[in-house]
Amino acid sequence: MEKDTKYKAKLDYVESLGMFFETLGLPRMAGRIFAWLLVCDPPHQTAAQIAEALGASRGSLSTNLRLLSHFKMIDKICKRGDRSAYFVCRPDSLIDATANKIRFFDELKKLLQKGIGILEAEPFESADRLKGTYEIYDFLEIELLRALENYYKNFNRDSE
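Now the structure: this chain alone, the form being predicted alone.
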């Protein structure tokens, strides 16, 4: 009975995390799959195992497994002598997402600088909006870089 209660709590957690990832723009099913791969035992699961645990259709599962693989949140692995493909959560996937966000901020800042140059002769208000936006993303980029450096330093990981 206790095992059933823990399993239900695990599935409730998976659903909550799925809804959270939905607020970030991922399909809820992708979030549920990612969450399941964070908490399941064993940590590698076949598509059939994931579908059974989540009550998901094979079509939805297949689409979202491809999406998670594309975003490098999960890996597809094979075991010697086993024809099945297994999926496993990438432990550093959210760190990688943060590094990607930093690259995004850098590209956005370049575009904002271009706009600031174009609006140089325009009224103060127009260029000021771009400058303010640039300052926000510059700050975020610096702080995220600092956070990643601290993460790598504190967890003995190689920095990028």
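So the form predicted alone is up there; where is the form predicted in complex with the DNA?
Since only the chain itself is given, any partners or molecules it might have are not part of what comes next.
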């Protein structure tokens, strides 16, 4: 009974944590899965175990586990003589998610350059608005990438 209460509390917690990961741009279920893998025991789980814990369908698990694998937010682990696949989360991947968002600034900058080209011919100051916007993202991107670099340096990470 004690244990049941604790387990339920854990599931509630997974729910709220999952909602947060959803805001990273993931489907809700993918957020839940990642949250579950962050707190479950043992740390590696089969799709069936996760489905059971979250009360979700196998289909949804399959789809979202593939998604999370694709984004390298989880690892898929297989063993000889075992037809189950096991999944583990990679907490570090959250940094990469952030890094990708910052790199996205680059696309915007390109787009703004294009716009400046289009508007420069016009006699109005509209190009200035775009130039101002460009300045903002240019500076922010540099600063934020520097921040990330510090992170990598500080935590002695070796890849990506």
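Positions refer to the first chain, counted from 1. Since this is a predicted model, take the numbers as computed values, not measurements. Rigid core: the largest C-alpha set superposing within 1.5 Å between the two forms.
After superposing the rigid core, the C-alpha of E143 moves by 2 Å or more between the two forms.
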